[in-house]
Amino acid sequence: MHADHYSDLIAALQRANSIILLSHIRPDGDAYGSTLGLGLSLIAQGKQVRIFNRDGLNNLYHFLPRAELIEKTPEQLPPADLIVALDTSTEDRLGLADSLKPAVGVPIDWNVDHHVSNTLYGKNQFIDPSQPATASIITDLIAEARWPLTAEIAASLYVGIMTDTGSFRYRGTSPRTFDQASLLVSKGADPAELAKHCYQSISLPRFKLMQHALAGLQFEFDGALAHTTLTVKDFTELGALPEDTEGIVEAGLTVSGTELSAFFELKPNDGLKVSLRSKGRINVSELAQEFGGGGHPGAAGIGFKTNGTASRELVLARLRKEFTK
């Protein structure tokens, strides 16, 4: 379902007194920014709002206004009039406990997202792939509804848009995106300060992890394909956390002539997380979907719960096939 207007979603949020907002595991700036932005605007209207994420608050984003509102998802969600999932393409990525997945029906009332690969779970969907971030959707929703847009709300939404567009570099960034950013800055979002927190305040273990990943970066097909791999041992030895991998896959694309960058993260219990980025010629969302993943044409991901090492070789072989056609 492609979203054309906000009226039904606005009406549902206005009717509800208690609202739960959820976002995806391994949260990024858009997951936090869109949930906090919407949550703070609803709280300003007197709504009771709880913001849950299975992984809680990533240390990098502790600077976000009212970040303490982000709680780890409990085994059993508290009662609420409305449950909204944001920025999450599949229900599994919400990381809900099995007890929250009834055999009949789904617990999600509204599924609000911008990923073209969204599986349309939930009772209602608002999916707009033309928007580069879910925070973009929430910015437009708040503007259309004429809901509160304070400096705190603007900062959260700006971080969501800034990080999901790669600081307005990725394809999908449009004149509307800059209009949204302009609105948020006019309401009090500080671009320089927020960029400093996102890009110039990383921990030393995170920096060392990036350094190690770049040292292991391999190039094939005259540099057109770049890939690197991190193991569980790498994280242990460097004292890094899974959340510290953000930005690694993008680094491969900084080289002139590189068309596709892949980052493989081997997980405990032999799982694997794959991140893919493209400069545009190759649709990585389609590649990811072949392995049960998804995302955008320029940015996508895949998750494997088992057979991580073997799965890495399968994905790598498929990527190489793109360059041998």
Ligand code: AMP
Contents of the next structure:
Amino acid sequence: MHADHYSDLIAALQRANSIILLSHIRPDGDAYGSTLGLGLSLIAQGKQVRIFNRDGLNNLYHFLPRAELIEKTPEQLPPADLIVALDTSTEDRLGLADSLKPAVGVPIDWNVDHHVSNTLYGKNQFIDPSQPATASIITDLIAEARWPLTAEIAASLYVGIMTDTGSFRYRGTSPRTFDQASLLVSKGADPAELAKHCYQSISLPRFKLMQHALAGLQFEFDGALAHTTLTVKDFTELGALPEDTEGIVEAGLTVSGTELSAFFELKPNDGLKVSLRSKGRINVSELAQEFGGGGHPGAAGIGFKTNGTASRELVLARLRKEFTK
Ligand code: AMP
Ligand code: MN
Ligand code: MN
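Having displayed the form predicted on its own, please output the structure of the form predicted in complex with this ligand.
Now the full complex is given, and it begins with the chain already shown.
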């Protein structure tokens, strides 16, 4: 890493007094962890920071320090010197109201992300697909800039890295990742405590949803392809929330010999969300992009606003082709 790698982004943040941080819809630990980590470090320098997400704070991440700083994105963004999008591969996934869409003039000043499929929207970009989490990028940036790194900031960033690397198991986890984790733990992030919050604190409805999804898991091609589907009815009957699907698609990959796991979530009005995971041979980011989605080689997703039921069949047929060619 060159010494001046982060200098333009650091200078832009340094110059600004009021800063808005945005992250993607259906936020995960990295969306929350990277925005909160950067936000708290900027607040510690006396800056005015607002952290917005279309979905606000979900139930899974209430334990994050200062989580109350995460607000639902308003219809109109308040004035700010700088708007930064984090962990968000396409501007669509910022979930901004139509009136705020960049085409209508919302200026994303910096697009900071680690998705290889990032569409390079915004005025400036800092995209590093060699990092397994946006929180990894922010950890390096804060270290490089010698900005405040309190225990609260360290915990936020650690959660982003831990969740996006599947607890340091996925490809993309490198010596640098452990250096970052080491720094964050030395600054006060507590691995056992944060892991307990992320992996041993789920609600009963979420567990029942997982149970139901696992019971419906289907294996094809001698187990190489695993897939399961949940419907709107499943969620209402079990009392589960949209964020309760975390971990389902990964469960499909736990069987020896499974190469690709797909999770289909049928939404109201025949929408569909597809989650794809690969153990390595198949690049699911490329598959997802064929249907307008994106992500990483090992973890990707697709969203369909309409025709969900039919699209599920189309995607399944495409996935099967990977095993018949
Ligand atoms: P998920 O399956 O929702 O956990 O998403 C896995 C990865 O794919 C994440 O890195 C997402 O950012 C990305 N992803 C998910 N859905 C989409 C989508 N509709 N468009 C682009 N990227 C997506
Ligand atoms: Mn994310
Ligand atoms: Mn991420």
